[in-house]
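What follows is a single chain, given as structure tokens, in the form predicted alone.
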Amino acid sequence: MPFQDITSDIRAAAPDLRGRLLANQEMAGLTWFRVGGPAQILFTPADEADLSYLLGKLPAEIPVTVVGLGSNLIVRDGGIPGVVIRLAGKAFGEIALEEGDRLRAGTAVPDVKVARAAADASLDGLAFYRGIPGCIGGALRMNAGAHGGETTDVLVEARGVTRKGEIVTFSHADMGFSYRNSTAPSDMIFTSALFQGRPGDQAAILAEMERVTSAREAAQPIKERTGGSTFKNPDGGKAWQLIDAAGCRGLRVGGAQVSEMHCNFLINTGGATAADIEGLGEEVRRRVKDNSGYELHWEIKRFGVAA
């Protein structure tokens, strides 16, 4: 059922708006998952201006979401209600060097490229970054690390507009970094971040680059349809050990299987609706906490409503 069109009304609301518009956008095709309903409206903003803008002019009773690159999320098969944000093209994708070794980074820029520029400038304590799938505004919200690194350990600040549609600065200290976790505003759409790195030796960089390539293709399901790491690791705890102990691994419901390589992800093998997916997700959670006692909860978001 599709949602109503509610484009004229944003556009009268908007007049000078410059990004794009579309209604009852599919996300499938936009998430990793490929599940998941339509965007009321999507909104594809041509700089931070016009988000800016948009987000000033906006109702505040239309709802908005933002989502990246789609690695870290489940849409609902109903889909997504009020306005979906997605930052895309040069004005959110640049990357750039500035002094005192320092690397900024548009939001869109995947996590993967941050390392491999980082590497190409011989700027070390990125490499981590390697290993995350998602891009920089997803581990701005979500403190994303791995390797024995995390966001937190290297950003400076972070630049974003408000609900309100206000452009401002986050300090680290602003942020509030917890493990897989910020208490910046919920409502603050990221725009760039700056990086604090250090002088190294190229070769050892671009090595332990390969390293975390190498570590990642051989434990976890990368060529399949998923959305990386399901569950935080609870205190005390590992996700993966606590849900092969409940005996979950190659559970299915539906389409959706939890990963017989890794059972911290799960994975569309064809035919999954996002209600399987989540589905398979909180029978995973039940049996763990029956099993062991541990209360799992989900690293991956969960946007919209159900069919």
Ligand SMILES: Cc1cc2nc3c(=O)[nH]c(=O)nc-3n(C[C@H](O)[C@H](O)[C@H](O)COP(=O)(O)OP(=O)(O)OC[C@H]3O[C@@H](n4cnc5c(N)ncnc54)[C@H](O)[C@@H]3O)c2cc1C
Second form
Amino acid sequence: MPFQDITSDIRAAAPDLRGRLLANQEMAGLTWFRVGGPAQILFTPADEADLSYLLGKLPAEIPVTVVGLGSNLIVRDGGIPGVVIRLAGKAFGEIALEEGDRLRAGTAVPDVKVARAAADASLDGLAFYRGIPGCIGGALRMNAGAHGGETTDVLVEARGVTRKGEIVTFSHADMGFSYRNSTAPSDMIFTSALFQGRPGDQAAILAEMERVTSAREAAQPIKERTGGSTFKNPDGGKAWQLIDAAGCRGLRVGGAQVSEMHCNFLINTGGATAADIEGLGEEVRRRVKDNSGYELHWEIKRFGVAA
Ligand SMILES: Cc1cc2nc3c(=O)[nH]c(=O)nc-3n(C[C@H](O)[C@H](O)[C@H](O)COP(=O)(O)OP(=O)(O)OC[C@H]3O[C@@H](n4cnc5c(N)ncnc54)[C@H](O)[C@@H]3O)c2cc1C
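Having seen the form predicted alone, could you give me the form predicted in complex with the ligand?
Below: every chain and molecule of the assembly, starting with the one above.
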């Protein structure tokens, strides 16, 4: 069932809007899992001022969701009610070097491009972004990290727009980073980030990026339709080991399967629905709890409503 088309209501409330509004826009193609229903409205802001304008005018009862590159995301089969915001590279894709070994990036920039730009400038400390398939907006929300580095280690400040349309700057402390999480308000839409690097040896940085790439190809099903690590590692345990010990390696629900290669990755083997993937995740949680007593918590974000 498609959602009601509310584009004309939004245009009436925000007549000077410059960005693109699309009703009932399919989301599956915007996520790595390739599943899920449509966005009631998909909004691509023309720039930060346009984003702020829409949020300032949008009635408070209309929910707003922001997505990045969809690499840590399940969109449920019934789709996402309200306005889904996706920042385009054209307006939010700039990278600039700044004084003091710093680099500023728009939040639509893929993490890998930040790693490459830092390497080009012989800036050390950002090579870990080489292997994370999201964009900087997702990295800020998730405190993305790998291979000994995390966003919290390198972030100076982030800029964004609140649900009411105010443009604000968050210091590192304001971001409230912890393992794969930030306590910045959940409706905050980040628009850019300032990172601190340190002078380094370019050959060594490139070698580190190469090491990250090879380690990933060997250990993760990176060519599959997946959402990355499904569950956070609980205190004192590793999610993949607990899942393996509970006998879930290769477990299937419909078209969804626990990866044979890395037990904390779920895979859409072809015809999975979002309900298959989420249901498989819940079954894994249940079996791990029964087997070990550990309670696994979702790292993957789940948006929208069931079909
Ligand atoms: C093969 C594979 C390997 C992975 N390996 C790693 C890894 O090693 N380390 C790691 O940390 N993660 C890993 N991930 C998970 C994922 O890549 C990261 O969490 C990434 O940071 C998500 O970014 P995204 O742009 O895809 O965000 P999405 O998946 O689109 O969204 C994730 C969250 O970020 C929020 N978000 C996105 N953009 C913004 C914005 N502009 N403002 C505010 N919130 C925003 C969304 O609302 C959502 O809550 C992996 C995923 C895959 C598929």
